Every structure is written in C-alpha cells, then in structure tokens.
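The chain below stands alone and is given as structure tokens, in the form predicted alone.
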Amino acid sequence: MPSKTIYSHRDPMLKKRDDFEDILEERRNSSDLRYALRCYTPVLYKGVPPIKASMLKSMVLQSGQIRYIISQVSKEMGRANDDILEEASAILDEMAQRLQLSTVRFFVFTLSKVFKILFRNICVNEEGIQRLQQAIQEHPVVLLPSHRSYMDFLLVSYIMYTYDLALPVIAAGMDFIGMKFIGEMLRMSGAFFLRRSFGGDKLYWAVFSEYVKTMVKNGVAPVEFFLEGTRSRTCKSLTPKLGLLNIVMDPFLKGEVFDISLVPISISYERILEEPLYARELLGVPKPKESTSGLFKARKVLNEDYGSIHVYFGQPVSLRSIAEGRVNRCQFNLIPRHIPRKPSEEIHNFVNDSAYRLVRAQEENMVLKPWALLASLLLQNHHQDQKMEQTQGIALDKLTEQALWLRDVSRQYGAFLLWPDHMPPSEIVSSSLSLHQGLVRISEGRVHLPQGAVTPEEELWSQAVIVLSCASYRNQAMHIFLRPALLASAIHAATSNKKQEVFNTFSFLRNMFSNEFILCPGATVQDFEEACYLLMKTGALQASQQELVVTEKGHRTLAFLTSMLDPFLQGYQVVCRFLCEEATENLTEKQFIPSIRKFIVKLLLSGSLRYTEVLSFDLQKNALAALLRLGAVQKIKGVLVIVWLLKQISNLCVCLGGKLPTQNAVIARL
C-alpha cells in the first residue's frame, strides 16, 4: 500500500533501504535482441487496456475544460468556435505521445547495447519494482525522477520495459521536436513534448492541462516528469516546479479519482556523461543545441568508462492520505467542475510543501559512491593550499586515511553509501581516482587538481571547469551534511554559545540559502534538532538546556562542516559586495551575471577570493534569487533596483562573513 510519510525526523541509521540487482548482468550473457524482441506483458491500471492515441486526443477535446476554454477564447478574438477548435487539435497533435511498442524494442535492443559499453553496472531495487507494479494495479501511479542527465528517462522505460511494467509517458522539453528522426522516435516511445513557457496562453494551457489529466484519471499510462523541471547542472536537488504536479493532483482534489501514488525515483551516477559540459554552462558558455548531429558527434563518450548507476524506486506516497487534514476538498464543489480557477492558498502551500517533501525523499534514497567523498575532502585541501598559495596536493595515504574518518561520519549521518567493506581502503580509493583520472593528478604519491594553463586568466577557467566538476559530485553528498554543516557555521559565527543565540543564527542562514537547497517550509526547528542530534550523536556537541558547547573531539567535524558551506557564504557574500560596490542604477537582471562574473574574475586573480565555485552562474542566480525574496532587491520592469541602503546590503555582507545578525525566534528544544 502507498505509504503517508513522505518524511520525517528520526535516526537515520535506522532506515531500511532494499537490496539492489545488477540488470545489466544478464544482458551480458544472452542475446540483446532475444531480449528486445520478447513477450511483454505489463501489468495495467485495473486491467483495463490502454486507450489508442486517436480516443485520447477525442476525449480531451470533448471535456468540458477544451469546450468552456474555446467558448472563452472565441469570445476574446471575435474568432469562431471551430476555428479555435482547429487550433486546440494542433496544439494537442503537436504535443501527444504516440506510443508504440516496436519503437520501445528498437530503443531497447539499442540502449542495451550502448549502455554495456558505457556502464559496469545498473542496479535496481528489485523490492522498489514490486510495489510499484502493486500500485499500478490499484491507482493511477506519477513517476518523479531525479534529474542529473539526459539519460533519466531512458532509463526507467528501460527498467519499466526489464520488469513487465507499463511503460510511463513522460513529459519532455519541446527541444527534443527538432532533433530529426529522434524527436519522432521519442514521441513513439512514450514522450509528450511542452513548451518551456506558456506565457499567457490560455489554450495552450488549458489543452496541456487537460491532457495530462486525461492521462492521469484514465489510467492511461503512469506519467513521468521531473519535478525539479531540468536537469541538475550542479547535482544538487533544485527547487521543486510546481506547475505539472498541480495538474496531476487535480483529478484527486475534485474527486475524479479516489487516489493517486506518487512515486520518487532517485537516479544515482557513479559519473555523469554530462560532467565536462555542466561544468562550462555554469560558466556562461550556452548549452549546445538538442539535435541528431550532435547526438552522432557525442559517440566519443563510448570510450569511457562511467563506472555504476543506481536507481532506487521509492516508497509509493498516497496523495490521498498525505492530503488528509491538510485539504478540504468541498471548496471543488462550489464551481463546475471545468471551469478553471486559481489554486487556494490553501492548495498552493499543500502542492508546494509536498514537493519538496518528495524532492526529500529522492535525496534521501540517493546512492553515494566513495568518489563523492574524496571530491569533497579534494576540494578542501585544494582551497587551503590556495590560502597558503601553494599547489603540493594531498598525500594519497592521509587522503585515504581521511576518506575512512568521513566514510564512518557519513554513515552515522544517514548516507546511503556504497563502500565495500570487503575490499582495502587504498584500492577503493585508487580505483575512484581511476575512474575520475581527468579531475585528479597523482604524482609522488601526492593527489591534486590539475594545473599548468599558460596566462592566469586560462589558469582560472581552466581550473574553474576543474573545480565545478569536482564540486557536483561533492554536492551529491551535500543533503547528508547540509544540516550539521549549517549548525556548524551557526557556532562558528555566534558571539557566544547559548543555545538560543546558536538558533538564531542557524535560521538565518537557513532563510539565506533557502534558494540553494531543499529545505522544507515551516521546518527550521526541526532541521536544527535534527541537526543537534547528528552532532550530538558523533560526540562533536554536547548540549543543555541552555547552551551548545563542542567537544574536543568535535572540532575535526565542525572544521570539515563549516569548509562544506564556506564556498556557498562567500558567494553570497561577493553578491552583496557587487550590488554595494559596482552596481548601476540601471543594472538589468540580464545585465547582473555578466557584471557580476567580470567582478568575480577581477577578485580572483588579485587573489583576493580563492573560491572559483563562486563564478557558477547557478551560485549566483540563487543569491540574487534569495535577495529578492528577502527586499533587499526589487526586479522592477527587468531593472534590479536596490531596495535596502548600501549600508544594510554591506552589513548582510559583513553577516555571511562571519558575524551574523540575533534576531527574534521561536526556541528550539531538544
């Protein structure tokens, strides 16, 4: 049955993940188009079988939303109701899924080939599998995948099509029409394609809207779309979109259906095929476009090895227990049912707080590998030797001896971490810096990032690639420490030790970098027990009723901890040093990333800041996003105007430096 609890606080290290099975084993040993070719037999939603293409697209432009839309567009434009009709069918033929099963067993012969050569492993959790196939028989089932590659959705229709599950439709970017062949073969493998912005039509909206409801309250298919709206280029988890999960709840809010499960997928990559190109989005460099020639061009990538990839089917979450208490869906029944209207506060702040309790529960199932950890430690000693401007690395045994320490603080955090006991330290460290060889340099037994650009203004980008490479695979591991590290840095900066003040300080910068990781609304208490306990737990802090002292022990932790964060606070920082010391009157928010990044450069080569993560566009978007949200910053007809004086934009400076401000708040307990 699905369950209530998206997630809550309690030990970690008492949950209970299930075992994984390698799918990628048997294709090695038998015949890839046997395999692709063989009986498939899912099981469906009731038993009912799936509604062809044509009866879809009928009954969505018969529904009464499409009738009541068009009536109102007609009326707007003086145009006749047919003539809008004719432009709802084409809209809708424009984005429909046409799924066929001889293109799924064309992709699926191919992809098992492509994926042998690129990927030692992918593993499933066999348990996660049957209770999916359990609640595809009893409710409409939505799929929530993480997003940190073009490969996601492949996939889990690859691993639908390996268990006898019925193949999602899964929404994809209107990109992918103009890929020739491709965009097509996409459509026929289950993909129905929306644009990346709506503006303000209405029809379009309304036709997508219905759509997918369609597809939702008739078991069509489960349906696939990624709540985080696009891919990770940092490996983070992104702040939820709202839009599509609003229109799958729908169904269940105005009683259409009985319930709905939904279902988080966490995608774990050992190495991402996207890393090097991720690394230079985030500085500035645009995204290639989405084409078949490009596709051919990335075939470079089956020379490399990519090591494992671990998927993880969550727990399924019933919407309509998690609703429960929550909703009063009586408010459905004081307009028609088709008439469409804006969602209540009410419903706003439910669909909202759901999402990133789901996004939660992706990270909490993600898979981290020893290279996460390494990248992390790595990145540390790099900033320091940055500080005493020298370049001598690590040396391989202490990095290994390191490697240990944070293996068992991970774990006493909670980590889903794949470490093999049975084999010795060095050689998994060893075999990680293997697999990673283009971030790392060993030599004289010593471990660095590479280095040896000509000028210093290629030194700096070319170590910045570097640098935001290690940096996504460290913040694969970011949601285990986020927490503590915030404590942490709350410690580090209070003038005093009291618990209260300790707390303050913490919600502070909770509220900060609400925009830059998943913290749910409404639970800064919680997070900072929670946070207490973990730190508590690995002896670092004792507590009283009063005060939060670190123990001798401890300070190893809270130094790795606060080094987590510091390149986060000095980006803030650095925002709020550019809209103090450089920014125009007439600064447009288009105008803010390349001001800010030239700032940025200037700054690093004097040697003045040492963290090059700072030039992430993703960093800096966050910030400004998190000044807005606190009025520091108006966006006033695409101009940033600065709503704050100077002088309180250079205290928050001096606050993400190290002194942070007491301000009034509920008290935590323990």
The other form holds:
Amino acid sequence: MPSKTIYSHRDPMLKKRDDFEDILEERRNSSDLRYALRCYTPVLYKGVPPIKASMLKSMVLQSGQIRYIISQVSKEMGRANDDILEEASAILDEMAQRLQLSTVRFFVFTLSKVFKILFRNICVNEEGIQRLQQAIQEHPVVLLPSHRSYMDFLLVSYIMYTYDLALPVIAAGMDFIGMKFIGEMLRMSGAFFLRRSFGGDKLYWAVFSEYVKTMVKNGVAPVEFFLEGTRSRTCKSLTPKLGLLNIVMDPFLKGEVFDISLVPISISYERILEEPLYARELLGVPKPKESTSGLFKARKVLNEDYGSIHVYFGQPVSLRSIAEGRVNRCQFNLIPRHIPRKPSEEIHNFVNDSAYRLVRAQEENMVLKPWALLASLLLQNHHQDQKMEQTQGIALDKLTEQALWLRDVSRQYGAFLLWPDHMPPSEIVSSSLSLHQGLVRISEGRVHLPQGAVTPEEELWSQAVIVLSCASYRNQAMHIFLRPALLASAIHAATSNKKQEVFNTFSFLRNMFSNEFILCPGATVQDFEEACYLLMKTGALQASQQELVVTEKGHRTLAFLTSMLDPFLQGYQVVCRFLCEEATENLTEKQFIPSIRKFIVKLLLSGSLRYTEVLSFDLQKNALAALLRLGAVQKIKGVLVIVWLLKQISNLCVCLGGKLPTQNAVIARL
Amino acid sequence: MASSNSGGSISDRQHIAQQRLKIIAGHLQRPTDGGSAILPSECKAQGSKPDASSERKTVPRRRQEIMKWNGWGYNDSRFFYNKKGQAEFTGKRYRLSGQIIPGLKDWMESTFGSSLQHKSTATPILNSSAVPPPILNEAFVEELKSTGIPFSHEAEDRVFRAHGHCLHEIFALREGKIGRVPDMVVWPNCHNDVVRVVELSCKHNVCLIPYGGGTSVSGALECPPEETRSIVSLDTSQMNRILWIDEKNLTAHVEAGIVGEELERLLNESGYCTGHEPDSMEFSSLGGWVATRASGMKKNIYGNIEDLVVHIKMVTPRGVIEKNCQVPRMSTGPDIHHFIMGSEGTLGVVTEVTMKIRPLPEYQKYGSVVFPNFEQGVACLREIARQRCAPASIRLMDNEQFKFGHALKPQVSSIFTSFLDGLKKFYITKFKGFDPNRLCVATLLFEGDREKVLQHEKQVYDIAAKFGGLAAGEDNGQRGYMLTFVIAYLRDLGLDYYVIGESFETSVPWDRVLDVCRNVKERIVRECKEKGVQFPALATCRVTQTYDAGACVYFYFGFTYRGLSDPIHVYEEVERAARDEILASGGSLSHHHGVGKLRKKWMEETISTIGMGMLKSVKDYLDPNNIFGNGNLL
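What about the form predicted together with its partner chain, after the form predicted alone?
Everything in the complex follows now, all chains and molecules, and the chain you saw is the first one.
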C-alpha cells in the first residue's frame, strides 16, 4: 500500500536555485577581439598540466585494453597484430579531438558576434560556475548538458572560456565530420567524434571506450556528452542512453580514480533555432544532412529574435556518493581490469538509475518562460475549438487570467519559472506572443493557432507543423505537471475513488509512458506520493485513509492536467488500434511508421481524431517501444509480431481511453 | 662473524643491538620475582645451551618493570618536548636515543595543527582499584599450584596482558579505563608445562589466551567482555630456549616464547641467523609470528614465516599436533601447518618450532633512491620485482612519509654535514627539477657476500635510473629503517598532544598499487573531514614488500582530535572506511597483522562462507568447548 511507505516530501517550492548573470551584457560593452585574445588560465585537475594529443594517443594505443583486444581480434581474424594496431590508430585519428586554444579563440570571437545578434541574453548561474571550478580541481569532471540544439556544446565551451574554466572535450556524432571544414574546426575546439552505430566492431568499441576512459582517468579535460544521445526534437527530455555513462563511470567503479563529479547542465532556450526543422522532422520530412552549405543557408535565422538562453550548472553529483551502498566494487577484483566485460545486472541498474537521476536533475533546473505556459493553454484551447469545430480562439484577457492561474499552480509544483513579477501580466503575455508570432494569430483581441479547414491534406500537414512547434514549448513544462497529470488521469479513469484503485491505474499509466517521459525506474510509489502531495497541497484533492476525492475547486486543475496528458493517451490508443485493426501478418519495423502515419492521417481527416500531434514520429516510436517492452508486440528479425490476443490489446486501448473500468486482467499483465 | 667489511652499517646495527641487550641484561640481573627460582626440573634439563656461550636474556615476568604499561616499548625510551620546546628521545637503546630532533615540532604543528599548549596527559600509574577482581576457578588454581608452574593474579600483571597495541587499547589505558582483563597469568616453562596447563583448563573449563610478545595490532589479546569463565593468560615468555641447532640441515629447534631479537642474537653467536625481522622483532615472539602469519623485512632473501618454518608443535585441547619428520616439503594432503599458521590463538598454543637458519651474511649495505614522484617509484619497484632482483629489503615511502622521515633527522653536529645536506637538496630540487612536494624515496638494504652485494646494488640502481631515480646515499636508507623501530614510540608523543594515529597494512596486486594508495589516502582525508575532525588529517603510505604478483602497502594515518567528543569512535569509523576502501580497490584484509577481532567483520566476504565453514569445522574438532576462547578470526 503506497500510503504506508515513508517518503519524506521535499516541498519543491522550497528548492533553492541560484541567480543568473547575463554574460552577453559585457560582450555588448567591450571588444570581442580583445575578449577572444585575452589571457586564458584555467584551473586544472590536481594542478596537472594538460596532456598533449599525441601523448594521449600513445597512452590509448598502449593501454592494456587495446593490446588485449588487438590480440583477440588478431586471433579471430587471423590478421597481423601490427595491421590491427594500425587500424586502431586510424580509428583514433578519426575520433580524436585536437583541442587548440587558437580555434577556440576564433569561435569565441565569432560566437560573440552571432550570439549578440540572435539572443537578448545568455544567462548563467555563477554559483554553479564556482561549484564547477571547485569540482574540476578535485576530481575528473563529466559535463552532462541537456540537448535541444546544435548550439548546446558550443555554448557550454563558450561559457567555460568566459569563466576561465578548463575547456571540455565533447562527444559528437560522426555526422559533423561530413561538414568538411566545420568538422575539423569543431575537432580543434574539443569535439571528438563517434560513429552512431558500431554494432559488433569490437576494435572500434575498445578504442573508443579506452579513449574516453583515458581522458577521464587522467583528468585531461572535463568530458562532455549528452545523456539523451541526440537533440530532443520534442523538447521533452529523452530517455537516457547508457553507453557513454557506462564508460565514464568505469574508472571509478574499477578504483582507478577516487571519485568523478557528474555535472548536469540545463540549457533552456526561449526560442529554439531549429524550431521549424524539428516539427518537420517529427512529421517525417527527413533531417537534412549536415553540410557546410546548409549552414550558410541557415543564416537567415540571423534576422530573427530568439529571446534569451538560460544555462544552469547543477550541483555536481559525486559518483562515489551515489554508488555508496549500491555497488559492490569488489566484483572487479577477480578479473584483470583491462579485459572488457559486460556490466553485471547490479552495475547496469545502477548506471540506469543514475542516468535517470541526472536527466531529472537537468529537468529540474530547466528555466521556464511564460511562453511555455501560454503554449500549453493555447494548445488546450485549440483542441477544445476543434472539438466544437470552430476557430474562435481565446480572448486575450482570458488567456492572461488563465496564464496567471497556471503561473501560480506551476510555482507551487516547483517550476523554475522566470516570470517577471514587476511587469504587468498583459505585457508579459503580449511580448511572449510577439516573440513567437510565427505560431499564433491574434485577431479581434482573440488568440488562436493558425487554423484552416482540416480536409485538404496539405492544410493538415501545415497545421501539424504549427501544433508540433507549440507542443514542443508545452513539453518544456511537461515535467512539472507530469506526475500530477498522471494522477489526474488515473483518478479520471479509475472506477472508484479508492486509493488502491487509483494507484493501480496510476501505476499502469506510468508504466505505459515510461518511454515517453522521464520516470525513474522503480519510483512508482514515490511519484504517486509526490503527485498526491502536490494536488493536496494546492487544495485540489482530499485524501482519507482509503479514498482520494477531488475538491470543488480542484476540478479546474484536474481538467487542465488531464488535458495535458490527453494527446499522449489518445496517441497511444491510436497505436493500439492500428495494431488491432490494420497490422498485417508481416509488418516490418521499417513499415511501421509509414503505415501508422497513413492510418492516423485517415483518422484525422475523418474527424475521429483531434490531436494532430499524434502524427509525431517520436510519439509513435515511443508507443511502439512501450508495447515491445510490455511484451504486447515482439520483434522477430525486423518483423513486428503481435503477441497478445487482439482482445488484450483492445483492452489496453480501452484502458488508455479511460472509458471502461480498468481491467484487472490488463493490470496483471503489466 | 664477518664484520670485517668497510661499510660501517652492519657493525653499527650490531652495536645498537648489543647496547640494547646490555640494558636488558641489566634489568634481568635485578632480582625480579621471588618465585622465579621454582622451575620444574625436567624443563631445566631440557634447557641445553648449544654452542652459544652467552646466557639467555629472558623477558621478565613482571614486564611492567621495564616496559610501559600504557604505551609502546621500554620505560626508558620515549619522545618528549624539552624546555626549549625541542623534541628529544630519551634512553640509550636506539640510535636516536639522547638526541634532539629539531624538525619534529614544526612538522607536528604543520601536519596536525597540534600545539605544545594543548597537552593531554595520561593516567601515570595503574589504579589497581579500577581493575575488576579476578574470577578464579578454585579447583583449577589448586591443581595448578600442585604443578609448580608459576602464576599470578596481581592487577598489574593481568592488565599488562589484556591488550595489544591498537590505538583504542592504548587510548583506554591512558584514560585509566580498564575493561575485561585476564583473571590469572601463568608462565609455563616448557612444552610439558603447556600440556599440563591446557589439560587443566579443559578439565576445569577455563578460558586460555596465549600471550607472546603482546605486540598485536588486531585486538587479538582483548578478552571477550562476555566471557564469564575464568580467563587465564598463558605467557610464553619463559619458554625461550634454542633447544638445538642442526648445522647439517641448517635448522634450529626453538621454544616459541623466544623474542625475535633474542633469537637473532643467540643464533648470531653461532654464526647463524633466521633473517626474520618483523618491525616488532624487539618484542614479538616466535609463537606469535606463527600464530599470525608474520612477515619480516628481509623476506626477499629469507622468506616469510610460512617459508621459514619446518616443523611446529602445538598443544590443543585434543592433544599435541606435530608432523613426524622435518622435511622441506611433503605431499600429504593439505599442509597441517597452514591450519596452525594464522590461527591466532584460537586452536592452541605453539610451543616449539623448527626454523630454517642461514649463515650470517658477510656484508650488509643500506641505500636509498629518490624518485620524482610516487608513480615512478612504484613503476621501478614493479620492474625490480619483475626481474626478481629485489634486495633484502626495499621500501618506497610516499612524499608525506618522506617529509616525516626528514622531520625525524637528529640535530646535525657539524656545519659540514648541514652544508652537504643543503647541497644535496639543491641538486635534487633545483638541478634535477624534482618537486619537493611530489618526490618520494625508496630505502634499500642489501645483504650477502660483498662482491655480489655491490653487483646487485648496481643492477638495482640501474633499473631505478630508468625510472628517473637518483641514488640518495646510505645514510638516508639506514635512517629509514631505524625509523621503523622508533615510530611506534612516536604515537605516544602524539597522544600527549591530542594526536591519535594508527597504522594498517594490506597486500595488493601490482596493477592496483597506485589505485589503492590514492583511494585509501583520499578516503581517510575525506572521512576525517566528514566526521568533524577540525584539523587536517595525515594519511601516508609506503610500499614495504614486493612480490612476483603484487606488493604489501603500509598506511599511517593520524589527526588532532581536539574538539571531538568521542575521538575513538571517529577514529574507528575512519579506519573502517579505509579498510572498506582497500577491499573495494582490490586489496586484502591483511598482509601480516592478522585479523584478530578488529577485522573479523570482513572475514566472511574475504574467504567466502564456505571458507569460514572449513575453518569453523577445524575449530570445532580441536576445541569443542572453546577453551582457546579469545574470539579471534571467526
């Protein structure tokens, strides 16, 4: 029984956060050139001077792990050791960063110019910088920024330079190398490149992991990579990838360093540079291959206003302290440490939990702008309109009133909301709307999303672009409302007010959505308690020993929360329906997306589905992943095989819709 | 006796030893105990004196007359701050005795933040009323009396045998706190006496705790507080004869109570040595070495105790266990010696041991090498081990310990020496570019015939040079070894000024030596800080032994405990954390100190549950009534 467990609530409102300083302000007042050429003397790890690239290379190639793998590969393939060593050396050349201060200075100069044009401010929490500076001297540091834009890693390096901190080396995708000149420039500003997939290539994996480990162990430079693996097109945090985290944690787990500081960095953009691209990508227009000429074409973005950026350097997390009591490091004592081993289940779970914890830390320090709240409200209103088949939008003053209400709710939920309290609310709303004028229309004092008739298919797509762009801003606020929203939906869907019943439904929904949102594994009870606590604190819910009752004034909150989650619920339901109704015998994984897209377009055009954002490739992919995880579907040689009986899936489908009592059978299955 | 060599080192060492012995002899000549004349005649008859001409020097039964009751070593030897505030070492026994050590005060102050103003004085004499009255088993006492084996239940004798030298034991004594102590002390004079005592103990269900040199640092001598039976401490000190020397096989049969230094002295007189020199050899006994799997400084030439022992006789509640031959090796199932070695007094009392002996080495030479950093030093030791050319002893001190050693330099008498020292320092730090805060030093001891030693020395210095090592002279080396004898005295000085400290050791595979050193030191510093220690903590280590597959690492740590309400608790937590760190980083529970009660909690994870079961079944067979109830190991 969840209520029995002891879980101390930390009131999210009490979370102390640092203040921001605008680093562009000084740039606007002094010479960029002098700034780029200024004396740069960062503090270093244990005061050890940086290791030269050539030295690093030979350390990697002579390491026990590489020598072991080379002799293994040589035995398996019957190739000469030297031959393989040469290959390893070539891999390393392709991969390695060649950090050069001069290149960084060039970037600093250029970026200063560009940043000043694009952004109003770049705000950094200086206390976070101080903590980081301390951490860099004591232990190897791993920087873990959120990933929303290509800008992220340049931005982090820029800030590190600004504050005289050791410049990081950054794990980047090989796609950049395609951009001839730029690729090399990035390499010289600290990027190292890895292939997106290297499946069975033992040698590649060994060289790569040894390279990263050597840099971590020797504190060559702070190592930076993106836990989310790729830019999140939806602005929701992506479920973390564990590969690199596993690698950077390894030196600690094997006792080769005393501790490692993991520093989550939250980068929030008021307006994302790639905004229009992302929506198209999600709708299936493939991502343009990175090319230098593409970059120049993209320069029209220079004419637009992208608001401000907030970069929050979180509290460094000591790996040692989070591993305490969770990992028995003795397990590495019985096999030489250079022999690669698959991580034990204990280690895997630890790395996975840590990854979630770190992404949560990123989320918590993400700055929200009023626009994120407005976008949430506008989208809900848009869907409401669609239901009524009208396009009246929402009156500006009503929107302002709702925004103020939502501001208070989100603050109580602990959002890191930057709402300028000194400005009149109407002004805040109108300036937000004007920054995102591409996404909204204001006519006759009413605000709505550009909307046309749904019938012609082209209109559908162009509207979907707008909706998905808006949704991406709503998603920025999603982590604030997620747990209460899951509870609200559970209350809505459950048959009774019985706490246990609601918990079961909550747990089912949470499980269903754990590919979609950042929900820490094994924290169901905690999340439930937190959601109850928040709703009770805000007076939306009353709880007795056995029951949860929505209060009179709570209906507004719950209606808002369920609407937040509704597009996702509907989306998952559609995926289930698709599998029941349309899936053929040999639906391959590759065909899944195109065929489900066709199915959804049909539903949208017929008017039986309102949420155009269900067209998002991300949602479809996550839903499929969830079904695979739950075992409803299996992947056999690339073909999707439906394992469950159709009835079970349709039950699942019904549960998601919340129309029928949650069936225990389904719960049991899950 | 071949001390005809030019290197003054060996004769110097012998000189010290002889000086020490003279003093011991002096103590012995004093009439110590009226009862000491009563010796069972059969034992006397056994006490043959082979070729040795000089008399035996026996540790007196009333040890407290020559040794501190609440600190390390001899009563006459201790550090103190003289009126000028300079550290001085008293007595005449050691090379440092009577010398002023000018650097020590500054080092203590800068390392621990301790100051002369804050002194914590120890209870000067044992308050007998604080000692719980003995629980006597009358029937046992009666029968024991009839055997004529001397015994005592005086408070001082009992308290002296209730502890080893762990910090918490000494700290409690200094505060005058006495816990459960033995109820009686018996001094058997020979193997047969022991047989009788053990028989009587079994008969009357008395708990026996063997006591050798009392140098344990594992809590092995502490009496289990829950023990309700009468506890009898069996002091082996009177069983200290060399029963015979077999020159054909190069073995000596020795009673187990003999103290290391005495054993060497007596053997030296016949031109032999065992070469077994643990740091505690002035006080520790042969039986104790066997019972704890001891290791000696010169194990590279002579081996550790398990390599030295040819035959063991042990009295257990079941009877006497020994082999029927004295052979170098045999394939007769698991070696029963290995049940005995490391049994830590839980199975019985070792009474007699046949040990290998070697002719005295012709030549001894100290040496030292300075390395730019610890990593290079370890790499060099690893290479020396790979080439299997380690000298009799090789030890690598880290930077902190190097500085510590430096602080213990006695006052230099001549301007010339201090000028030379300055020049050396200049050469190393300025000319060679060694960072004084990173450099570390290895001390070496070579032994053998002169020519080979010189050859060996060159080989080692050549290897060292490849790792950036510079030869740093005999003097530094010799001082390094001298320090191991006086360092235990230094803890008592620290305790006088609110500094508590301890040492502990481990063994590590080569690839993890640096990792263990780094992690453990850092863990200690961090734990001290977290546990509220208000002053910087010292954490330092040295690699003291090299093996084919790894090394032995020795740590010291200490801190000023002013401002802590329960310093011993803090200290124990830090020590525990340090041991956890060792195990997590791939080190062992112990290389040579043993488990005792201090490290029991890690035994099961160390040797597995099955391993524990195996040991327990041996205990159950040999000692079903837990007569040897010191509670060590299992």
